[in-house]
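First comes one chain, alone, set out as structure tokens in the form predicted alone.
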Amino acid sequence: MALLTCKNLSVGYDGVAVASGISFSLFSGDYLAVIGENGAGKTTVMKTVLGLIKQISGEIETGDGLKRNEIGYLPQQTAVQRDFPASVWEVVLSGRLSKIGLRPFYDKEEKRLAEDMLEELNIAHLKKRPYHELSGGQQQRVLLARALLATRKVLLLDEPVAGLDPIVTTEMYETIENLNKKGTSVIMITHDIAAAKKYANKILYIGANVFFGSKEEFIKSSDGKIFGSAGRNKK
């Protein structure tokens, strides 16, 4: 059974669609790359999937025990968010806010999970550091830890390496790949065609046409010819 299924989704703002005809499914262990030109509606589609925006039409279904609030989200950061006045520990723990309900404090198990996440992503040494003092790559790892503390089932990443240098970019991609290999399903919005080709097993292309299928099927498609040539140029 699919974790997430979207059927003929139309999304936008104030009833005006920015993307239509979006259909795809995500199964356990999938690595789905969402690609397309700027303004095609990639982020709007994913915010709709998260329930942050109401769809204009179409259906969004979850299965295999997944709830909409069990999708970990790593959005693109704004300048204000990069200067957020909190410690690394506070930012990571905030990933549990949707779970604690009316409790005023985090319990021992939640704190243990946060400690484990810091260790897993190699940022335990940053625990007491102010978030705004970190490098871009360190901030992305902190936000990734926060998203994973909310859930290990599905991770939705919006341009997770934007603004990072090549070495940090590679490290981030490898971290995401390792999480996927451990069972976390990944949805990644990206302009990095080479990375989509290397890591993803499925592609959702949003443009003048909409395509969803395996990476291999997309490369052979008419839209995928651009995808394939862009990937070769980056090798």
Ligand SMILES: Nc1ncnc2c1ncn2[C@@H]1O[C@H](COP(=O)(O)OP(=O)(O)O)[C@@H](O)[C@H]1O
Given for the second form:
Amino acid sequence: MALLTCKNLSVGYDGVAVASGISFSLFSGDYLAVIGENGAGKTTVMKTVLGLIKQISGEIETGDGLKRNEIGYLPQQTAVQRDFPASVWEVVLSGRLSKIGLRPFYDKEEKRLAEDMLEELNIAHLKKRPYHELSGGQQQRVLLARALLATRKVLLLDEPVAGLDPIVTTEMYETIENLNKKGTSVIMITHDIAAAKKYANKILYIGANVFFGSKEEFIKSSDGKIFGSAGRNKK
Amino acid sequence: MTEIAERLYYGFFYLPTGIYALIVSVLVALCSSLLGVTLVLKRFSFIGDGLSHVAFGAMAVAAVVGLTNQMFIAMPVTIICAVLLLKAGGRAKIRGDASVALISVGALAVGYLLMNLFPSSASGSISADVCSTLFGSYALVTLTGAEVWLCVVLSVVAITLFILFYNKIFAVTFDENFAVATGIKANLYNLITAILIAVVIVLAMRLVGSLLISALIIFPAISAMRVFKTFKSVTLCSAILSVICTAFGVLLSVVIDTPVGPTIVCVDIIVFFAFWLIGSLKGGKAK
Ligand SMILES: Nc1ncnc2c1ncn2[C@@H]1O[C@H](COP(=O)(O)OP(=O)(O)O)[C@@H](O)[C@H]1O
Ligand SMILES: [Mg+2]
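Requested next: the structure of the form predicted together with the ligand (the form predicted alone having been shown above).
Expanding to the full complex; the earlier chain stays at the top.
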């Protein structure tokens, strides 16, 4: 059974659709790349999947024991304020917040999990640094650590490498690939078609037409020229 | 030196009410600085300003009706407005801004009009009434026993709530979307924040008056942010600064015989410049 299934989803703001006819499903272990031009509505679709905004029509179902709030989320970078006073430790630990329920503070176990996560993502040395003084790549790792502390089942990444230099980009992709191999299902929004073809096993294209299928189907149907007028795909 | 001590003693500590006044001001300062951090970070400072005018209007209505304890009207009215404004602010940015301006200017005008139409018999002078509502009482010793207790209880409740929800408030302020996505009831914490803000504003009315409340809420937070870079250190620093500045301001106002509210705010301003300087020096060295 699929972890996540969207059927004929139509999404937008205040009743006005920005993208519609979106159907896809995510199975355990999948690496789904979501591609499409700027403003096509990729972020909006994902916000809808996360329950941050309501869909206009269509259905979102979770299965295989996944709950709607068990999707870890790495927002598009602009979502987090600049100059916000927060240490790396504070940010990472806040990923655990949904697990503490009515308790006001984190316990030892939760702090240990957060320490381990810092180690795993190689950012332990940044623990006490202010978040907003880090480089873009370091910030993304911190947010990744936070998302993974919330859940390891499904990870949703909104343009995780936007604005990063090539070396850091490759590192980030490798980190995500490793997580995927360890069993985390990944949904990654990206502009980078080459990366989508390299790492993903399924592809969702959002645009004038919507495509969803395996990477092989995608490559065959579009011959890789998906952006612009060449993007003629079957529904 | 002895003269200062004498002034402090007879003007303040001689009466138990002087001590009460000091305790109340410190508690109110503590509450407002704690919330100030969130308010500034959420870019909601203007809501604090709007609400203080609402509280002014509500106080005026209460005075006209002839209530001895004006908080009983001011408190619920301000809480309701806080909840409404926060909702409006969350939806559409521009309309939220305009609605705050509308409500705040409206409340100010209606309040002043009411005070003129129905002058309260007790104090006799409208301008004195208006002045003390806008800029705070001249001296805090005028607080009655019931007011002191109400202030103490509400402040302690506000501070306790803040500590209990500290981690949640941080998460919702830092990244509301992430919090909601992982199942945190952000709306609930926004509501709690709004109610706390309203409570603090009504409490602080007596201390610094409705026009100066924003200063009490904002100055300690932005001073702390000049120098400190983590949420915990900013919150702690802001609380400590606010308590020290307020206590110092209250005592200073007795010694140099100035109105309490503006004295506190001036101390806050001086401290802000000091921290701004420290912050720029530190920043300069780091680079
Ligand atoms: N909060 C919002 N309210 C109204 N419209 C929005 C909002 N956010 C984005 N949009 C609009 O929705 C469309 C899709 O945006 P988005 O989902 O961010 O695109 P993408 O992530 O694919 O670049 C854009 O035209 C954008 O202007
Ligand atoms: Mg986007």
